[in-house]
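Take a look at this one chain, the form predicted on its own, written out in structure tokens.
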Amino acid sequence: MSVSNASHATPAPARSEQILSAERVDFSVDAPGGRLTILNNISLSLNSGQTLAIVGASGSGKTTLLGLLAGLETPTNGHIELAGTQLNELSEDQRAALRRARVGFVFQSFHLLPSMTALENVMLALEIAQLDQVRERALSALEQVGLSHRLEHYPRQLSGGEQQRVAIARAFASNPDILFADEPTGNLDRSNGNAIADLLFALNEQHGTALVLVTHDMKLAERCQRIAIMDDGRLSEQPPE
């Protein structure tokens, strides 16, 4: 399926190549009461530079879907293609290598290393991805998120909003083709949350990076070009307004 256009969507670069697709994806796990189906017959697609929000109540399966789309898990049935590569055909190590090369992540809980400065946290991600000009890329990314004055500060010395800015800098520093964001404003107050949302969409436009955003916040979701609703493991379109 294709998901709907929001009426006041944020424009994205005019690029048409497909960056992500899922076809009839199921995901089940063994549970004490028997086999538990978490995702049921999920299909979607996303082109380069586009933005997609996946919304739904807690426990609806949206974070599980995000993990599958990013290759963190493998589906029970169905196929997922990320950046032109069928994830089902890759080993765990190969999927990890693909993520390092093509994917960025932003999480609700920041996931910064407390023993490293803001600059070191961003540099580490670039080193793991085996990119060149690590320090220069990290400095540029932190400047883009307005943290040039916080380079040598540790996470404990930063506010929640500043920590999430570091996480966003880390995600965009490698210039990924697609960014997966799981409740990126969930741990922030409204003011900081709005600022982080503004930053995500600004960087999406600037870099042409596709964005898949998981959220329970419909106001945030409506800033995306497309919205899909997860309910009890099924994904459906939100009709255009």
The other form holds:
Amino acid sequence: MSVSNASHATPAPARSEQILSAERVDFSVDAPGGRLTILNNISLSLNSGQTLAIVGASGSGKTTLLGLLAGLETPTNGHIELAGTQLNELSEDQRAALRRARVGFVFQSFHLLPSMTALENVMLALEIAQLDQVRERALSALEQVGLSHRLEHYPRQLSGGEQQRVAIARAFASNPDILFADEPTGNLDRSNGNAIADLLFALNEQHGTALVLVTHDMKLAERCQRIAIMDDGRLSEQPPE
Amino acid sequence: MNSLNLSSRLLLRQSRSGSLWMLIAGLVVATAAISAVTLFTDRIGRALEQQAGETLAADLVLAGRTPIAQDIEQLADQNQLSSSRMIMLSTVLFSDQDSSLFDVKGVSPGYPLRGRLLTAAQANAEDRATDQIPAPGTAWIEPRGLRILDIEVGDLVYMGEHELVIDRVLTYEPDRGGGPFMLSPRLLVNYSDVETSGLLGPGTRVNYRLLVAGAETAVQAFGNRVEPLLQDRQRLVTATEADNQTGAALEQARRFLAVAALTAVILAAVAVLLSAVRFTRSQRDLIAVLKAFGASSGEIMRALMLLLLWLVLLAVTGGLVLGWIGQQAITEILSAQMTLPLPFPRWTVMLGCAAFTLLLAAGFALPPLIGLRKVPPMRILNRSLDQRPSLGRIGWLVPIAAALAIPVLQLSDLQLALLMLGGSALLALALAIAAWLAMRITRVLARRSRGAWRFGLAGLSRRQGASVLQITALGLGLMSLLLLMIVRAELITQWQASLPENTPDHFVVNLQPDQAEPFEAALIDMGAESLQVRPMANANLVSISGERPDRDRFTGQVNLSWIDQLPPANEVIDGEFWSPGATGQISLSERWAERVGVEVGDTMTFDAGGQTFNATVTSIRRVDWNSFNVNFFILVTPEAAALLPHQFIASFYRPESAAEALDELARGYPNASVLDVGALIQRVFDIISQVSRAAQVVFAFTLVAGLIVLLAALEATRDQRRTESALIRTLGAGNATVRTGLLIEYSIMALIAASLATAGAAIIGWLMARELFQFSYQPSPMLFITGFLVSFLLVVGAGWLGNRSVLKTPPERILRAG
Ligand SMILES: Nc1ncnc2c1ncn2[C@@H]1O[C@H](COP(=O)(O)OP(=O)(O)O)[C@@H](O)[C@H]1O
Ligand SMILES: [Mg+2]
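Requested next: the structure of the form predicted in complex with the partner chain (the form predicted on its own having been shown above).
What follows is the entire complex, opening with the chain shown before.
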């Protein structure tokens, strides 16, 4: 069964439509030594189905930017528009509602719930998104990542690569418009990392999902259509080749 | 998805993984421990109360100087209570040969409502229980009454306008009461005969009583209804209030059982706290993930609270079942030795225990859970954003206080509850502060040390919050177990010793002054032990510091005695007791002085047979009424002997072998009366021995529950420890380093917890002995040294054994799970 033709709470946007945009976004926090600016005047935009890599040194602000773009956090200045909605105007709960319909996540440290099986981890995300046929969707998503035989395993019984596959199944199962991935291969060895990257891009292609991929691995970044470089809180985009 | 759905899914899914089982296990242990102990102690308490009912011949007595209104008797009827009227008065009775003052008691059918009368056909015949009362026109007389009036069964006595035939000999009445003041012999007659005797005119001191008995709740309801209807000089008497040794023994018994129940409460609170904290900690990741995937914080909160509710309900149900089985097991263990018939366990107690766990879980788990609502979704990307749940507002104290109020109300012993629970709260604070300070110090030390020390010290301070909690929980658990040891080893032993083998079981009254010395010599000859012979004058208290005292049951006619030094079982609490040779002084018992409102410095005038004695109060004594010594509310200096007409009274223990010799002796002193209170002493002895045995078993049960809680406390940080030690082994540390490190870590925790727990137990035990049990308690250093060592070894040993698996697990497997 293909996930992409499943009905969705909101209609999938047209290919060329803009799914994400950031305008002059700043982010600063109060730190012990005074005010600390982590992100400085960042603007970017991304169309539906497009893939964007954000690369940069550790500590340069990539994760923070990802959190802002996904609406997990609000910027100090500037505007972010996600799936046609201005995030600034939304409450935390409204942003959560937006995420549940449109956004998927893959994290560096997987973030599977240790007390649930692989299948249950995927099902939970679908239940939160208030979709129907939760079990069928979850089964099919796990099949797509090649884990049909490990459905009832708990995360501690799975290898890192397998845990990340469960996380990818969880992210794609609700057929989001945009996927945010923070160093998805960062905790994996090279061969496992490559397998995960292949899977990620394959599903991305198949579902027509937009992708924002944070990494410090240039090789991985180069598989995206666009690459932006983060350097000490400033973002500059590499001109396409 | 709605919250109900989400919560049940979370419950079902997490249930198989075992993470929720820790919470359930903690709550089950808590509920089981508290319900087993309170159910059982409640049963014993009620059984004792029913027994004590015998000392009143009823469950509740309305007593007064005026006849009791018909409506009140009807009220008892309406409450489905059985009732019986009674009149008591002191009057002179005549026979054809002699006359003497008697305590006459007129009873109506049904008497006694609790306990049974024993009567015999002849003076020295065997006695038997009876359900009858004397028929109108007949009377039952105490054996010494026959001697005093020089009559036999079948003869007549004259009471007011009536002639009564002596029908039987009365050998035992359950409500005869004890103590040395039963001066006159008893005549038991029919109520109607007293009413029509013409003796009830003004000027006679008559005591009218209504006895009621029945179901506990009905008795209570009746008491509540009657309370506001009480007239002047009417009062309600319950068995425990009755001023006698049985009441005192019951009070002590109840306290000992309450100590066990409160210990269970403390242990249960610790267990619930530990489980609740672990539960909320484990829900942290869940919340961040749920939020990132778009669940609203309202949904999450509702789901988590429902989840908590399911878990608590499940655990409470399981705990109650176990608790019920537990109290049944305690009953079984004791069944061979207990002669008390135990009433059935009460539902209200079960409900109280359920509410206790529920409220406590809410108080401990909800605030951090609600705090988790604020977990920023960004935490999922950046763990450093994790804030500690703030316990800032003190609203969370409300459910905890409500929870603790339940056992306090159930035990209805505020003083003891305040002492134990308040003491525990202070100790918890001290433990937390000490642990926190120790964490700061170990952090500094860790930086300067190397190898195993560094690993051990750093481990402690890295888990600062968990370590503080762990030390506090361990300390509280240890303290309550040590307290049980103290109570068991010292207080119960003292209690048992308070009624030694040779406790005086006979009293002699009415010895004339010239008879006292030869009688005493004869008693010594026959081997009487614990012998005391004391003078006693019956006098009217005519003025206090120049004013006429209010008429009160404590004033008017009073008994006083004289002595030249402080008698045993007396302690001066105000003023100073006189030295030999002093004159014109009075020493009062604390209770009497408070009741009448007399203080040191007041003067009092007594009158007896036209002679007056005037003196100044110079001391107030606290009297141990539990001791079966002859004691007096009022003591005066010995010159009173020359002024006041008096008699002598004696108390002593009669060895079995001297029974005949005593009868012989008594025949030689026909004016004196010998009273046997052996039955009363046996009753008190039964209470003491049965309750102390029951307490031992309950204590052992609580001890086991306590050990489980302690192990759970040690278990709390094991996962974290496992990951860490795996990590440092991966980094190349040897097993020896990890092992020594763990040993150091546990030793430090054990040191803090055990030393503060020992100190806390010593202080609370000392206060308890002094303020509540009124025992002179010397904390024994040996007990504390042992207590400390055992606690220390227990914590280190159990922690150590529990963590052996940490060393056995291959690092690779642990790291993957992390
Ligand atoms: N809420 C915050 N408070 C304080 N410092 C923060 C906060 N969020 C991020 N930082 C700091 O901002 C910098 C950038 O962090 P991050 O976005 O995680 O970088 P990257 O993902 O590129 O490694 C780091 O130095 C981090 O410690
Ligand atoms: Mg990062």
